[in-house]
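Only one chain comes next, encoded as C-alpha cells, the form predicted on its own.
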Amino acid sequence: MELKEAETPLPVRTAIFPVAGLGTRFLPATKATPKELLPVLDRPLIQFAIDEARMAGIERMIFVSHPAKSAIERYVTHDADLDAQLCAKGKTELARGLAADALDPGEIDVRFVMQDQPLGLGHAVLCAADDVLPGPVAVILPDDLILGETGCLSEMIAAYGRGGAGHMVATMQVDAEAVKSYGILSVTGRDERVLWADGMVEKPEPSDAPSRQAVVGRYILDGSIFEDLRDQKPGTGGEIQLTDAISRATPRVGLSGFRFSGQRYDCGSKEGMLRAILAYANSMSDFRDVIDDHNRSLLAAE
C-alpha cells in the first residue's frame, strides 16, 4: 500500500492511560502499591509514560483507574504540603524536582475515570470516551516502557501526521517463537518506519503468523474507535479486546504499524522490569560503576 494523499489529520491532543489492572504478577509488592508506581530504579514506572506524553505535546491525560488505586491520583498531582515540608527542611532541589514531575492543571488537563470491572483493554479505552478531546487519541500502556532519545509517541505522532491510516500501532520485530505472545501485524507494504497492514492476528502459532511485527503498548486511534468499541462483542477471556475493534475497523479507516527507534521493556513481567532497571541504571554514570563491580564479582566467583 502506497502512502496516499489525504487531508492532514487532526492533532493528537488526548492520551489515555489504562492503569486499572491489579498487578497480580507482582504480588505481594502490589498488595498496597499500584504496579504503575513501582520504581524503575528511582523513578515510578508511570512517570516515564507521563513524560513521554508530555514530550509529545498531549493536552489532556485521562487515567482509567480503579477505586482501589487512589495512590496514582495522589502521585500525578502536586502535593503542596509535601512541597512545603521539603522546603522547610532545606530540600528545595528535591521539592522542585517533584513539582516538575507533577502534572500542572494550568498546562495539562488531567482526568480520572474508573474501570470497576476488569473487562479488557478495549473496555478501559471506552471508559474514557466521554472525556476525550476531538480528533484521534493516543493510548499508552505504562507497562511497556520504551527508552530512547526521542519518545515513541512523539515519533508516532510525526508519522501519523502524514496521513493515510486512521489507526496506528507501535510494532517491533520479535523472534519467530515469540509471536504467539503478541498481536501480530499482517503487513502489506512499507514506507520507511511505517508498515501498512490489512489486519492483525492475535497470538498466532509461528507457522500461522503473517509477519514477525508484534504490536506493543502505544496506539494512535481514529476517534471512531469508541463507536466500534460500544458494539464490540467480547473476545478472548470474555473481555472487550481493543485489537478486535481495530481489526474490524481496518477496511474502513485503515491500519498502519510504526517501528519505533527506542528499546522496549515489558515491565508487566518481573524479567522485563529487571531488564529495564538494569538498562536505566546503566545509562547513568552514578550507577554504572555499581553494575560493573557486580559483574566483576560474579566473574570472580565462577
Given for the second form:
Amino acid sequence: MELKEAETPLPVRTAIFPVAGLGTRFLPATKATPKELLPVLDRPLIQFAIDEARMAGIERMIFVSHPAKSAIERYVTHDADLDAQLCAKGKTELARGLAADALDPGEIDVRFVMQDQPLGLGHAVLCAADDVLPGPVAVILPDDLILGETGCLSEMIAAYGRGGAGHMVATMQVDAEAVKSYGILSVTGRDERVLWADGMVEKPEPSDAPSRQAVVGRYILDGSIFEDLRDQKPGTGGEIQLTDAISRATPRVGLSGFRFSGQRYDCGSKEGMLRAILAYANSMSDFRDVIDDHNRSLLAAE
Ligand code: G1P
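Right, the form predicted on its own is done; let's see the coordinates for the form predicted in complex with ligand G1P.
Below: every chain and molecule of the assembly, starting with the one above.
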C-alpha cells in the first residue's frame, strides 16, 4: 500500500479512562470495591493504566466514573493525612511510594466526570467531551492490562499518524472463536507493526468477522470522534459503541491498528486477572520463589 506523507500529528495530551462499569463479573469482590481497584498482587489495576499514561506524557487524565465508585477518586488523589501518619511512624519509604503513585495536580490535571447510566463505551467517551484538551485523545481501558518493556500508549504515540490515519487502535490476533468478544478490524494492509484498515465491527460472529485482528483497550482518536459520537445510534447490545463511531469516520479520518509489543491480560475476566497476577509476581524475585515453591509442592503431591 502507498503511504501518504505523514503530517506531524498534534501531540496526544489527554487520556480518558472509562471506569463507570459495575464489574459484575467479579462479584462479590466488586460489591463494595470498584473493579479498577482490585489488586494485581499489591497494585490496583487502575495504577497500571495511570502509570502507562504518565509515561506517555499525558497532561490531563479524565476518569469517566460512576457516583457509586467514589473510592477511585480517593485512590488517585494524594492523601495528606495518611502521608503524615506514615511519616510519624517512620514509614517514610512507604509514604514516598504512595506520593509517587498519586496524581500530583501540579503535574497532571485530573478530572472526574460521571456516567450515570451504562449506555456503552462510546457514550462513556462522549461524557468526557467537554473536558478534553485540543488535539487527539487517548482512551485507556484499565481492564486490559498490558505489561511490557515500553508502555503500550508510548509505543502507539510514537507510531501515531503514520499514513495519515487519525484513529489508531491497539490490536492483537485472536482465535477465530474469540472474535465475538472484541471489536475486529477490517484489515487492508500492513507495514511492520502498523495495520491499515477500512473499518471495524463490534463483536461479530466468527463467520462474519473481517479478520482475527482484535482491538484491545488502547485508542488514540482524532478530536472529531466527539462529533461522531454525538449522533451515533446504539449498536451491539443496544449500547453506543465506540467501534461504530470509529468505523463510520474511517473514510474521512483514516484508521490504523497497532500491534504492541507487550503482553495483554484481560483483567475483566477472572482467568485473565489470575494470569496477570502470576505474570506480575513472576517478574519480582521475592514472589518468583513463592510461585516456584508452590509449583514444586503441587508436583510432589501428584
Ligand atoms: C470493549 C470494546 C471492544 C474491544 C474491547 C477490548 O468491549 O467495545 O471493541 O475489543 O473492549 O477489551 P468490552 O470488553 O468492554 O465488551
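Note that the rigid core is defined as the largest set of C-alphas that superpose within 1.5 Å between two forms. Residue numbers count along the first chain shown, from 1. As the structure is a computational prediction, the values presented were derived from the model and not from experiment.
Core-superposed comparison between these two forms: the CA of residue 90 stays below a 2 Å shift.
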